[in-house]
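Quick heads-up: it's one chain on its own, the form predicted on its own, in structure tokens.
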Amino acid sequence: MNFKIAVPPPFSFLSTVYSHGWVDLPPFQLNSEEQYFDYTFSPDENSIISFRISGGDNSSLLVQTEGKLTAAAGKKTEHAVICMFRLNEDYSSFYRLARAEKKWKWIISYSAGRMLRCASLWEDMVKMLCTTNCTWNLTKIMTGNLVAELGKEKGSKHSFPAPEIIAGCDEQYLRQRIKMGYRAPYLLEFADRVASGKIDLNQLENREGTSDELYKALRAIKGFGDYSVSSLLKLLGFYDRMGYDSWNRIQFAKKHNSGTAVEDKEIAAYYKRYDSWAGLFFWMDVTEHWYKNNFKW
């Protein structure tokens, strides 16, 4: 089953796909040569859906599913794609700021700025937990193990495991088999609270309120510190927080201070004029070399 989803200009499939590391983590399966990715998700406990998505001329997204979908499943798949590519978000003021300064011309050229999401906040949050205090290689190991060991199967593909599945795991299993290490008890408690309804992720994702209010709500969940919550806010449409980690601090220092370490307050001051978009401009700035040097356009 094939269908297209219209996208709001300016839009770039590749800039969104390569915006950060999610596309390297299962159940994403990227084909960089042919410029598409496969993804498998389970919108409810009774179904599992696999699809392939590509961007063509960036005027729409082409979604190809495995087999014919019911009308309900088709709507769930469309909703997932809209969420993943942030198609309902308004970036007009971000691009207006980018056009005002020559140094951001590349953002306009690549239609950069959208950050790829997973199909659910649950998956985004668990993956963010898997990025804390570790190498990217370990992040890939943990998420790969979660999907391969605990995800629903559809042929050779697996979805990301549901909170109920992880909540039923033993802490030692998560530590040793999945390689979650110190994150295991945090993941276990988070999964249990989501599965039991004590944490309503739909309510968190769709709540009205300020960035500060959502930040406080997410920070109240054990295991999620300033870096992970600030980064999650960028996936939820709030870009005012920086989300410092060792990597982006180093990239800023290389680019703006001859490699000498810079205090966080100095980094914040550098982007302060961008107000509610400060965190996104920070991320764009430290990843500019990806767009210019690393990707096949």
The other form holds:
Amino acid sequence: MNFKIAVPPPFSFLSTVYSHGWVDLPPFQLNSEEQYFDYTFSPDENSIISFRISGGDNSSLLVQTEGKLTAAAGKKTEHAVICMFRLNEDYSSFYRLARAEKKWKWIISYSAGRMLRCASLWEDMVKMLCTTNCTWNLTKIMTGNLVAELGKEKGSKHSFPAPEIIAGCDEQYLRQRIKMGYRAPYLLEFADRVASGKIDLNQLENREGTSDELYKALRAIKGFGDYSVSSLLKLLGFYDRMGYDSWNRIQFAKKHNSGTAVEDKEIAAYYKRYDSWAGLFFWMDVTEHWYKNNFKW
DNA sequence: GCGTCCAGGTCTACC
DNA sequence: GGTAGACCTGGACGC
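Starting from the form predicted on its own above, please write out the structure of the form predicted in complex with the DNA.
Next comes the full complex, and the chain you just saw is listed first.
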């Protein structure tokens, strides 16, 4: 079954797919040659949906599934795609700022700025936890193990495991087999609180509130510090925080200070004029070379 | 092949 | 409020 989803301009499939590392982590399966990715998700405990998505002419997304979807499953797939590609977000003031300065001309020409999400905040948050205090390779190992060992299975494909599944795991298993290491108790506690309803991710995601309020709510969850919460806020449509990590600090230093380390407050001062978009301009600035190198990471 | 050291965020205890 | 140390793993390095 094939169907199209209209996208609001400016939009670029590739710029969104390569906006950060998510597409490199299962259950995303990228085919860079043919410019599509496969993705599998479980919208509820009884179902599992796999689809292939490509960008066509950047005026719509083409979604392909094996076999026909029920109307309800089609709706859930469409909702997931809208969330993943941030199709409901208004980027007009971001592009207005980008158009005003010559150095951001490339953002306009690549229609860059949208950051790819997973189908659920749960999956985004667990993956973000897996990026903390380790190399990207270890992040891939952790998420790969979670999906392969605990995900719901459909043929050769697996979805990201539900909170209930992880909440039922033994801590030693998560530490040693999944390679979560010392993060295991954080993941276990988070999964348990989500599965038991003590943390309502839907409410968290759809709450009316400020960036600061959401920041405080997410920081209250053990294991999620400044870097991970600031990065998560970017996936939730709040771009005022920088989300420093060792990699983006180095990229900034290389680009703006001949490689000499720069204090966080100086980085913040550099992007201050972009106000609520400061964090996104920071991320765009340190990843500019990805776009110009045709997304060769 | 083995042992050692280091990088990578977050939490906790302490000042 | 700021700082130091512990947490765990993979990879780099020296032997």
